[in-house]
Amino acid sequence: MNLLQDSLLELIRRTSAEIPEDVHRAILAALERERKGTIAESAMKIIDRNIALAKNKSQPICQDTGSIIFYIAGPVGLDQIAFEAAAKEAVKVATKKGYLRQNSVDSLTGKNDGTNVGPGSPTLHFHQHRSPEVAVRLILKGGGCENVGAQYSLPNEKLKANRDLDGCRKAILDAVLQAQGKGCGPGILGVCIGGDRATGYEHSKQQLLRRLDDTNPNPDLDRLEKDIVETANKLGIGPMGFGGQTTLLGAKIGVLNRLPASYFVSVSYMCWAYRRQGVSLAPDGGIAAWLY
């Protein structure tokens, strides 16, 4: 195996196995705050019991492991073709192991060969920058958060939202309410205002690459993040869907230009089990750092 593969298949077991520690603060925070006693409380005990022994057993976190998402930044030159047969390599060992279930599945047969690689598994972003450095992030997202993801063409009559940031703010909460705590909540929100319908859900994901307690540069944006958050926790849907304060661990918006007809609002949701790790990778194709 060379060291480029080596380094993708511990980032794939880390993500699966790992989760990262600005995610267990929120966690953590979300238990202190639900009331003794109560469901809400009993469901996140059992959330921070199966993050430790996931870590402890290097097993995943949960049984889906999830569509596998890499985004590479690289300098100019950087070898894809080569750089994609080393993931998918590492995808089939990683698959092997254990840290991946066999989870990838012809769409119109149903067959699955066991392996995870396929048309579209993994999906790989590359990005170009001038930087020397080789950056590889990884999202795990699982079929149960995919499912509630939602997207929204403003105006809509039915939630009398309109083409501005309160509009936004009335789809993003929809979203919210008709997921009802499926998708393994809390969860967490990667929002996209504006784009089209393709680029708008891919950037949306895009935003779970932030970490939890970050800040977003645009003061409205940020002034938004933290409104949907506070709001989402008072609406007693809960983890789980079990009632309590903590509906939602984070939101993270990001905006792109659009065309004058359309203002679309894509909202990807993300369980509780926010599998996002990163690597920093050193010239020969080993680790020099962990992102997160």
Given for the second form:
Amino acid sequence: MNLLQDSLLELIRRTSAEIPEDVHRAILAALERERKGTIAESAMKIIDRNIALAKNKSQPICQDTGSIIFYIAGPVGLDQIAFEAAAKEAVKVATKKGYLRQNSVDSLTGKNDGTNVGPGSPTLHFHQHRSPEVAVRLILKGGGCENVGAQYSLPNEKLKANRDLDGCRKAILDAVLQAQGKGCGPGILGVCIGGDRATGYEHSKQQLLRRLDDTNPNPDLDRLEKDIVETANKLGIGPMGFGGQTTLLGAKIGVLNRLPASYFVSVSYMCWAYRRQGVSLAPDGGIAAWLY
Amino acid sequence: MIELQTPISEDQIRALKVGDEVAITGTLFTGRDAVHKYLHEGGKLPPGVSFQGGILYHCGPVIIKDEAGNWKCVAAGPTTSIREEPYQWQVIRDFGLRGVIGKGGMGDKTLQACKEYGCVYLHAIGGAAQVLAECVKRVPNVHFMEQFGAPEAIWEFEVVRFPAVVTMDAHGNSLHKEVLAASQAELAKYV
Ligand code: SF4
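Given the form predicted on its own, corresponding form predicted in complex with the partner chain:
Entire complex below, previous chain first.
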């Protein structure tokens, strides 16, 4: 094992076992908000206990350790082929150690070779930047919440959603309504307005890299993000869809240009088991700093 | 909190109603997509395994072998149940299940089967893999491991006070339907 591989293994372990601090704070606030003695409060208590247990035992927060999605930002000249090889090895070792479940299945034969490495797994997104820093972010995104993601093509007559911000709002809130508790709410939305069907979803997932307590630099989107959370939390869907005060912990909205003919709103739903971490790597491949 | 011990009688199940919190002690069998499809297509349970009065858990756990060579459950939260909707009613009818544990709820066919054959749908806390794994005290057996792979196999769990909420009862009530209708009405006020 080289140092890079060790670092990626530790990134996977920590991502799988520990909720990032910004999300944990939002969960604790949600627990406070639920009415005492309700099943919603019970659910939030179990979630809170689960977070502590997973961290202490260094075990997966949720058994669905999800799609393994790396986002790598590095300087020109970063050897992507070597990086990908190290990431795949780290995934294999992490799976053997039980940080990740044997979770990757051949879509045609249904066979699971138990390694988590195969076409599309792990997924790596490389991005070049001018600084010498190598920053590696990881999202483990479970299947239950991925299944309730949705993509709307506006205008949508049924929702009376036009090609404007109000139309986007209607589409996003419809996604929340349709999801109910099925994505292991309270959830967090990553949304992209625009793009094509592929880039829209991809950009919506990238929104999940943002800290929950950040502010959208675009004031219109910032307002929309807050409005979505506030409105969603009035719907009474609640944790697990049991009914209750907290349906969403956050909403993060990005925007891409679109073709004149298309207007997509893509919504990725992330469960409360929000597994997202990142490291900044030292020149030797060791971990220099944690990013969340 | 209502204590349930497997095997569970029909009377006990029919006494439960939507919103009840239960703690289950006894045996749970895991089963998800591959198992449901197999049973639906006429597959038999392995010798010595019976679901009569029992509970099926929609779960693909993470299991390791400890130093002594025993199975140990390290993560065991529920998986989405609705995928089994085409098959569940039949599995309830043919195998005598009294409870199905999962997450996200199920549809009308399952609700009808719960009413007809005396079964409830129990919602576990999705994602609470560690809290739920702690309730699994022993894993005495696994079936169909080769055929279906680890997450899809039938694992036998000995559990103590496994927590869940009744969200579909044997009287035709579904919390999922209620919350959906109420939230739909609420949303209409804001868009
Ligand atoms: S949606 Fe998230 S919390 Fe729920 S089972 Fe899937 S990964 Fe786990």
